[in-house]
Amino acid sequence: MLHHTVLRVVAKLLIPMILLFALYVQFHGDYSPGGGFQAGVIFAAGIILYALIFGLEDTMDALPPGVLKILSPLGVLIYAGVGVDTLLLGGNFLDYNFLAHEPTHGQHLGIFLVELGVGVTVFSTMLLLYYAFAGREPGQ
């Protein structure tokens, strides 16, 4: 793909601005159609697309697959993790009101914590099926 100069400047280009893209679906999902299941496939999108312009050599180098294998599970936890800290405020599990001084203030946050924990499982999840994939040999 080294000579390929066009895709690799319109890929410079849209993957900036792919990203921002993911980042505003993730944080205004609880006010808007979104949230972290389409911002970690928007995310992964624009990373598998650096992959297929640039080399899977060069994304492996930048996002390894160990790094990737520690978020899954870590996006999985953090969801996890608020419904148990609401049990343990005395609510049920996953009952936002219990996590902040004001219920409205708790669900702001509750909502924000579990898709950031859906978006980065989905996410990372992605790219370790893109690698597992695309690092395959023909005819394997």
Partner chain sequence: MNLDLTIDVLLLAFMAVIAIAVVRMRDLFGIAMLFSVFSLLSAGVFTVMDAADVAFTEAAVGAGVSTILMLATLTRTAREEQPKRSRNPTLPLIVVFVTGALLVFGTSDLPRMGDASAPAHHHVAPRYIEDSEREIGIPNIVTSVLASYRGYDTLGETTVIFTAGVAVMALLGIRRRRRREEPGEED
Second form
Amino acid sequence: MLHHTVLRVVAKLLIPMILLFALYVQFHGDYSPGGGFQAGVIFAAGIILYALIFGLEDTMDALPPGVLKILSPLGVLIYAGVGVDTLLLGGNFLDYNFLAHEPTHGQHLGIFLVELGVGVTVFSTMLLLYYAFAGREPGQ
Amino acid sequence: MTVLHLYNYEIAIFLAMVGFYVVVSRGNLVKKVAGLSMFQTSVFILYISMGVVDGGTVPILVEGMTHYSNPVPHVLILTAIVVGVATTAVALSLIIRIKEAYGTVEEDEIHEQDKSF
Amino acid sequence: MNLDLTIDVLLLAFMAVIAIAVVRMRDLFGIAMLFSVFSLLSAGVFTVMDAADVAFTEAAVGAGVSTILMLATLTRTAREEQPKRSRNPTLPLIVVFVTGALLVFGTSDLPRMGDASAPAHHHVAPRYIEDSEREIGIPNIVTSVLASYRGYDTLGETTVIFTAGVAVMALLGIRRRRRREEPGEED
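Now that the form predicted on its own has been shown, please provide the structure of the form predicted in complex with the partner chain.
Full assembly next; the chain just shown is listed first.
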């Protein structure tokens, strides 16, 4: 753990904002620029900032790699699951019109779920990448 | 204006060629990856330049606007950027493994070690 | 549009300067930092060219995550590039110049940038712009195309990202460092 007071105080103020902003980007992506890809990366960047300042061990305690290894395929499964769901409801693969009574409601729901899947996969993969690189002992 | 109407394309090609030069002429693997990423970014610029429409705006529907820039290149590049960082990460992790196996990331030295086996 | 054009020209000129600096530098740490600036400038260019979503992604990914990954690689490999031995720069230069000349020749036929009558704007793009409000019902066209019209593509991209994560796990794995506070603890 580094003992830079300024860094630590500023990071403590910034990290909640970054995470909140990531959630905004994720769920407001229908109306403003944003979506799963961006939100996932921003959320991961917030956690990486925490790891850079408060140490990798503490971050791994809070967000264990095992959880991320489950989340990473889970996002893909959510995405593909929406597709299979529309198949079961009688439509084509990823044809969201069948998810609700109104076609546009179905589209809204489908896009929401799909973006959630993308966000979960991107977030957990980016953080896993960082864990893999940072957890490696320097030199050898 | 006539000189500038292909400016973006020319600069994108210039950046791509600088990245290409780094890839083919430098021996350091990390630098090669940096060159490759530069090439990638210049391709993104080329694509987005093709989507620009005069007098158009960001492709988010608002009342009173009729001209929007082409959303298709945006979608393609948006996903390409994130896929790009994922593949770059694979390249960098290969470099770390090469360093651990050979003790160097310089191409010449790796080739010399391979020959001496 | 004229102000847009000026900013566009300036940002791209900066990027060209940075690209040259990357070629000439030997300090890999400096290269990683310059690369981060390069990405941020390209995000600026995307904003000027009305691609807000792309700019957003490039700023977060290029200037953020990939710089951190590159720096992490540097701490595990080497900070400096070794001076190259017995390498002739002429052949790479010729190859690069010929390729560049061919590409420039190829762009001479391209429609002017911003030309609304260019073929690229007359295939599926008008349909997305005109019908997505009625068919999808959300204002951000990029999101509708990304998640709905081209949902297959995006499923593929998500799978690629997951696969890259699996590849890095296979190559590096995740090792938890031992805590310094509990030296006697066995992992």
